[in-house]
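Just the one chain here, the form predicted on its own, laid out as structure tokens.
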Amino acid sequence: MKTMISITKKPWFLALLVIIFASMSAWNIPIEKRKYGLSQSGLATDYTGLLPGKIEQVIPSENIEQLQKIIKDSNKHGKHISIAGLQHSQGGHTYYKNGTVLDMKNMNKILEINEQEKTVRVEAGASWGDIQESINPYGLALKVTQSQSIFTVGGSLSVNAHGRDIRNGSMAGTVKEMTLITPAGEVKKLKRGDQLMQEVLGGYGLFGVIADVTLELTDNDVYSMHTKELQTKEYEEYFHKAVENEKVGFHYARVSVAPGSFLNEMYAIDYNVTGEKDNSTPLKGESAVRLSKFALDLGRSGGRLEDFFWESQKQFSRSFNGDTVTRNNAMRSESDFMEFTVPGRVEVLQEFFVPVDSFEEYINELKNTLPSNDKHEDFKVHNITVRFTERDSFTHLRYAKKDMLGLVVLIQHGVNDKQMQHAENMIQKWTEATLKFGGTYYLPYYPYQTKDQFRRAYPEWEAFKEQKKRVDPNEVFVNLFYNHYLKD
């Protein structure tokens, strides 16, 4: 017995206890699925389900010939249509108030890769995992996509979606040629630099349904990883130097949002070029998701358990320095970690766009803007990372009308009336912020903004609202998110 009480008393023995403890603690984590889509109890809702609508009837695609019949009729008829893909923009983009939804996820074939000319043709329905499928034992990748691979095609390109590769822009300026159907049920094929394209690109699914489009690829590169802890007022002299050294093809970072290091620390991760490729690394697929929604638990709790999780992720980010990775598998990072599902909160995505030599002032202000320690506060802010986003010229939207750094926040609130109306106050806030910098926001999410900021972060929406109504007189492709920006 003295033996058995000497043991429980050795460290060792009570960390193995901790480690036990953690171990099943994550081991028995639901990993839920948000429950959302187009057929919810006869409402429609997105991501966030926070705007729940009735819609008249979906109808899944099936070709290009089914999608014109549809169009005109509903044109002819004075029907509203919306597309909907997987669903993930967060504010409505993908149905209205008693529409037709055009459920595009059947139309997802890979029509053709051209391995010389390094080009893949595909139907709008294909996910970015459905294309790396098809091109990586070619070795060939795409040379823009999010960092996860979850994401439809025509619902990327439609919110003009970009990523952690900082040598190209936005997907805008890798779509190569297109196919359209436009309001009227014409099919016509767009080549970049014809203006209906740029309409399309960034254009929410107000100017016709993308039917295929022809994307530009680039090569798998093997990048070798390198992580930096840094503070916040060194980031900018940090990124500039990387978009320099031109062996950096990726880079992102992570601001802490613990309230021991609030909006001062951060780590930046490169990707350099090893100047090696492949065609044999299968793909990733998801892992340790419950190990890792385990420590994103830990995270909002807020308090002292953030600042343990903000540790945790430095030292995880330490811990891969130096390995390699293809660019495929760079471009999947897992997802399902971070799925959210308790009654009565949610948890929604928002991104804010600053100059890039303004970033230092920025996050001065921000400290102004937002509680340091939210761990009593109903508005909890979970994450921030950083990312890159060259000057656009392609589409009519911009939210990159100079080089900018992009904040992607992810942010956790209450559904009753007083807490929503505290999370759109304090959005409100962060949103005239980053105006005040010449910054802007990104429209794929929850529209918690004014539409007087909509108009000052997207001064070129009065041309936006006159080439709809003149490709599009009859307003037969509408959503919410044009009804609450865009609609007299």
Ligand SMILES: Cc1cc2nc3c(=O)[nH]c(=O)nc-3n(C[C@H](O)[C@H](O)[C@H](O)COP(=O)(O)OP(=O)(O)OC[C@H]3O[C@@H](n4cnc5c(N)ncnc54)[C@H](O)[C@@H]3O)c2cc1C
Given for the second form:
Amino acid sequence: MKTMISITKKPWFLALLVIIFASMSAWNIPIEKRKYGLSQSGLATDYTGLLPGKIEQVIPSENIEQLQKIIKDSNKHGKHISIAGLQHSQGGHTYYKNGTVLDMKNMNKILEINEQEKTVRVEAGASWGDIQESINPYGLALKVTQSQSIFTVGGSLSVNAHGRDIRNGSMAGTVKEMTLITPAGEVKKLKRGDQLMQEVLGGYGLFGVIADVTLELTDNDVYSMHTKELQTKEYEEYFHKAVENEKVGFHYARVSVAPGSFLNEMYAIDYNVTGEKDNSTPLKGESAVRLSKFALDLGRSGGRLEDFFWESQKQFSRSFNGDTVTRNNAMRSESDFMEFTVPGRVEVLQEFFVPVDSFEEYINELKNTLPSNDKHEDFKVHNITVRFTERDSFTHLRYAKKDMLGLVVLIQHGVNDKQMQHAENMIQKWTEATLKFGGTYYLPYYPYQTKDQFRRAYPEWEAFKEQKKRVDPNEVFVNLFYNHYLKD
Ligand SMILES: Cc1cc2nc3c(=O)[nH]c(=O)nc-3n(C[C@H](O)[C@H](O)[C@H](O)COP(=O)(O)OP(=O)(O)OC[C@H]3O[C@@H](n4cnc5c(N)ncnc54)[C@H](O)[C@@H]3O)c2cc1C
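What would the structure be for the form predicted in complex with this ligand, rather than the form predicted on its own?
Below: every chain and molecule of the assembly, starting with the one above.
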């Protein structure tokens, strides 16, 4: 008995208990899939579920002729259409009160892969994952995507998304040709440089339906991964060196939001070109979902557990230093572990962009804007990653007027009126701090910002609105985003 008691006091025994407890907890974590999207009951929502809206009907897309007919009919009878891809946008971009929703997911064919020219022609409802599966065996890869491959081509081009590649400019810049069905129901073949194509890219589904697209591809390069821990004040210099170093293909960084190192510590991850190409490594799937969710949930608890989470993230980043990864796999980060289904609370994304050389001052400003310890706050910041977005000269509502660093922020808050109001106040303050440095914020997310903040962030809004009037005088294509920011 005595021996038993003395064993329970040993540090290794306690450590063993913690490991067993953590493994059991992780194993029992339910990985529920969030319920959102287009329901048969006539209510639509998108990824956050924050803006449920009554719609008239959902029409699954079939082909160009079917879409033309729907659009012509709607134009003639003064009806409204919204376009939905996989609905990861969060501000009602894919539906409108009592309108028709075109669900583009069925138009997901890979139409042609041109190995010599390194291009792929795809229907707009295809996801990046669908394309990766078809081009991986040819040793080809996409030039620009988000970090995950769970979005449609049409939806991603309509928000002009960006990811971790620091060499290939904007996603819009990788489109060679596209087939568009205009608000009048005409089918137009557009080429790079055509004005209408520029309006559609980053046009939030307001200028017509993208039916198919020809995208430029590149080689499925192999990268070696390098991690570096640093202070936020050192990052600008580090970043300039990383970008100037031709070997870096992908890059991103993570800023601490844990109380003990709040906005002071960072770690950066660079993917250096090795010179090798790959056409045999299989595409990776989701792995260790429960463990990742367990770790994220520790961070979500705030306080000391968040400090622990930050330390374990740094430890994890050290563990893959020197590993290699193919370009296709670097563009397929896990997403299932992020699922969040606590009743009465919501997890949303926001993204703020600031010019690269303002990063240090901006972070200092944020230290005065946000609480460093949000354990007991309703509005909680769980994660900030930093990405580079090259100056965009293609689209009209441009978030990258110069070379910018984007802070992608994962936030949780409650959904009663008071909590929503508080979240809105916090994000408006954050937006104000961003505008002070000549920054902008990303538009596919929930619109906490005021109309005035939108206009200051996107001074070209008037030209965008004029073009919308010219291309779609009867407002065939509308959505809640348009209603909130652009309608008179
Ligand atoms: C977990 C998560 C991670 C994300 N990560 C990133 C990231 O790394 N980088 C980034 O830039 N963004 C990111 N986003 C934002 C995401 O890229 C956008 O929400 C994008 O729109 C998703 O594509 P989708 O298929 O879900 O589009 P939807 O949300 O379905 O649609 C978006 C817009 O495109 C329009 N649209 C859709 N299909 C068509 C079509 N065929 N023709 C014309 N218009 C169309 C819609 O009307 C709508 O205005 C992320 C979002 C989430 C939820």
